[in-house]
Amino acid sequence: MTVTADARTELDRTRFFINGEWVEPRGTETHDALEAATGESLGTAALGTDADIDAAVHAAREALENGPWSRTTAAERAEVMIRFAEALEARSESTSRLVSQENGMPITLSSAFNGAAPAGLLRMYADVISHTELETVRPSAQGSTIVRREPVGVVGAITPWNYPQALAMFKLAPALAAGCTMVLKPSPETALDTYVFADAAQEVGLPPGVLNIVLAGREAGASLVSHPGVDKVAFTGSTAAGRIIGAECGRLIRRCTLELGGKSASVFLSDGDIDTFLAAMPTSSFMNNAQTCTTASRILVARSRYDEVVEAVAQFSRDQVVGNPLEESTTLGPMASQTHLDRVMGYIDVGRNSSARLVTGGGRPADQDRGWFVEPTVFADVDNNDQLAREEVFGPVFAMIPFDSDSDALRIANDSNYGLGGSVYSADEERALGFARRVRTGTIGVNRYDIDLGAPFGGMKDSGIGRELGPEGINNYLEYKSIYAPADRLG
């Protein structure tokens, strides 16, 4: 798709949202969108700079401490939320359309998780902390306890590029629901579309402060991480980026959340149903073109139906249809930039070094001439020590593994550092649970594996630490304090 000047002017992005205004950035470094799919330019926007995170985060702190959100009341807090989710709403097809041109995902996903769940999330943090008991009154041996719950503050979020609308709003909506202030910092790959939050809380009036947005390169993040003014740290992304990031929040003593990589297993018992396993392939390992923190890159296939399921997934894998993601038939789009593009290529050269058997793909799509596409590939007899089991790619490249027991497919699927995602595929269901309850990991499917916005997720291991979505995502933005009381509080 060929993308003209003036709709490129109209993208352009070169100004950051703070204290409810359009600023000027301090710094002149700016970055050059490019479309996934052709490599041609979207638009241009500003990269911050400390003194742009600086300032991001004195809004933030002067909303939380004179501004009115944190002492509205829940009720107030969620009708606000709810026109927020309307303003993204009548927003939703241009900022789907926008974020597949940005990173390559299907447009039929996109609409999905960057049109439709962003303001599904609001909604329900809307409703969580409209039924959440903010303060309630204890007896104690000396009189009463007023506990309380209470923003744990300004909020500093740290925001990948997969699922840029969605993850976002991971942290945004249960943080505006608690009644904390945020800067959120996201990433350059996906440089456009997050300001479309800036746009939507100009329109339904959130108070200035509350939401801020810079984006920035991993310089000013880190600044963001130690910022004396930030109070919680909340980031998705790369394992190596979260060490560094948990360990400065140690340091400091600042509350964080982390949501890492993955390299979950599909786990192929005896009794599976090979077209149940297929039919769960599309979210399981090819969501988003395999760029998916759970994609189960690793699948485990028993012995008995080891050459039946690699040349099904095989074919799986030649069945897809890669191209455009703009076009609703697209199965598997491009990579989202030439840098990931380049990694993911390399684990494909790791796989052809290796003892492995390519069975399917390894190149890029001979009809594809431009863009960031790769063939979906797929390894067979890979040892789990190797790197290609050990090492998340991001992007569709399947190690297949198989394995002589139900035992040793457990001892296998735990033998990660990794516990993010994961699937286990068995005509019999309580051998199926039973499996899955055994399994270290934060979410696993039985014969499926579909997120739900409604449960906690996240990861055991090098996968991360703590809790998004569901009711239990709103607690990583409340504090508690106890009021020792006198004892007629007690009603």
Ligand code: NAD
Given for the second form:
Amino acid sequence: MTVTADARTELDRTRFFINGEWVEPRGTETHDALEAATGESLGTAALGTDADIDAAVHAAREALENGPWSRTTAAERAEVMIRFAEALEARSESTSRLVSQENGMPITLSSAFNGAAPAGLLRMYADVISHTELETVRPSAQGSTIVRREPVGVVGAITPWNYPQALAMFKLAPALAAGCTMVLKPSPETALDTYVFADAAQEVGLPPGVLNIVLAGREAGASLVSHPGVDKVAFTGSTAAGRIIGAECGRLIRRCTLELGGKSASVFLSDGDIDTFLAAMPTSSFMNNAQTCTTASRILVARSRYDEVVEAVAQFSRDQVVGNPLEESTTLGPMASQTHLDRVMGYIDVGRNSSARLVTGGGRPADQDRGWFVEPTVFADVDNNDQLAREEVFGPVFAMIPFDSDSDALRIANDSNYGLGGSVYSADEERALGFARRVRTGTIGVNRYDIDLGAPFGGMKDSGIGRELGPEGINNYLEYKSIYAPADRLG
Ligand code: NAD
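I would like to compare: after the form predicted on its own, may I see the structure of the form predicted together with the ligand?
Okay, now the whole complex, with that chain kicking things off.
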């Protein structure tokens, strides 16, 4: 049954967006969205079943094969994408606030990543596709060959809760630019905000079926991955889920990109500047309450500077303003859910039960009597083989490790199953750059760490396969095709 009028309460999202309409769920399961800072109700969302996913994939397939989108010119798609960006911008303030409430992200960060970034990415890929050669003719031995770049097809996109708007748009913007259609399955932890894309898509007249959104859990997510109507899977989430999804895509010979977890290292060389290092910490280690895939949760420090840096990091942690993420002064909000808080507290126990030294934190903040807050926690003298140094915590729990030389630091930085972010600090830029070149990681900063949306982003080793962002990100959504043609096709 489909419903065209949008009669939702302010935040409830009890229908799915399929084929350009708000559609009643096939099942009955719902998810109560709770505010991270208070535990109070934010709204209710319907949870999709395999049948809802199936309906969404059929809509996307039909739109790809018989709809106008995949046959529009790049200029026509760019024009719609810019209007889409404007529609999101008009909603950016309320979207930023909503995500802060959902997952605890401090509002200033949320304004950048949930408010501004999605529109910025739409504009960027509108520009990229306008400058991409989608058809060229080249001479061949028998005549000529037309080399085309066609949309890869129906995209199944699966996103996590930590940057729900930006990470969805890392996929949606290049997919739209390429002429693909999409089924987007967000995470139940951020159940409400992704539907803002649907509101904007309706407003700008994105053709039906080009974007379909079904909130669902893991099982329905798995049915999206293996659905025969899907051509490409774009996944961001944990390495554990990425392994399962990658294996299924391998079995099906299905294109996939996997953006997974991390255990990045900040490396403070013997001539590093403490103020520079501390100025980077909000983005390198604390960003989004350390619920960031690139979080540098291992802090490697030259032994000659170790005590000084351990004390500075501990003091920096104590100085964090822990509180409601909607307050502009807050620098550290709550964890996204009770389940996630339990996980982070579990890692604090892991640290306490190891030979590491607890320097600061280690519990719940005494002045927060509700919500899923955790004290920023620093362990020193961590062995790089300890569980705390090897596994992703995804919260403000940091492992500090001393080293004896640059080569020792490089060995420790690279001694990780992951390779996603990282940064290196030195007064000597060439020394730091030389170090950065040798770290096996997808991104690394010199005397800072902040993501550049204009450059390829992704991981090495267990942090994933493929790259999103930058002009290169369009390649995930285009497929080459060669047409062997007569010679007279040449200009
Ligand atoms: P998660 O893997 O539990 O879930 C991510 C998404 O995948 C959710 O929508 C979930 O419902 C779905 N899912 C889980 N198992 C699935 C399966 N078997 N088949 C299909 N869908 C499935 O991760 P999370 O806890 O939501 O997010 C945190 C993780 O994401 C961290 O490990 C973090 O490092 C990673 N992450 C990576 C990047 C990156 O760009 N590399 C960015 C952000 C987050």
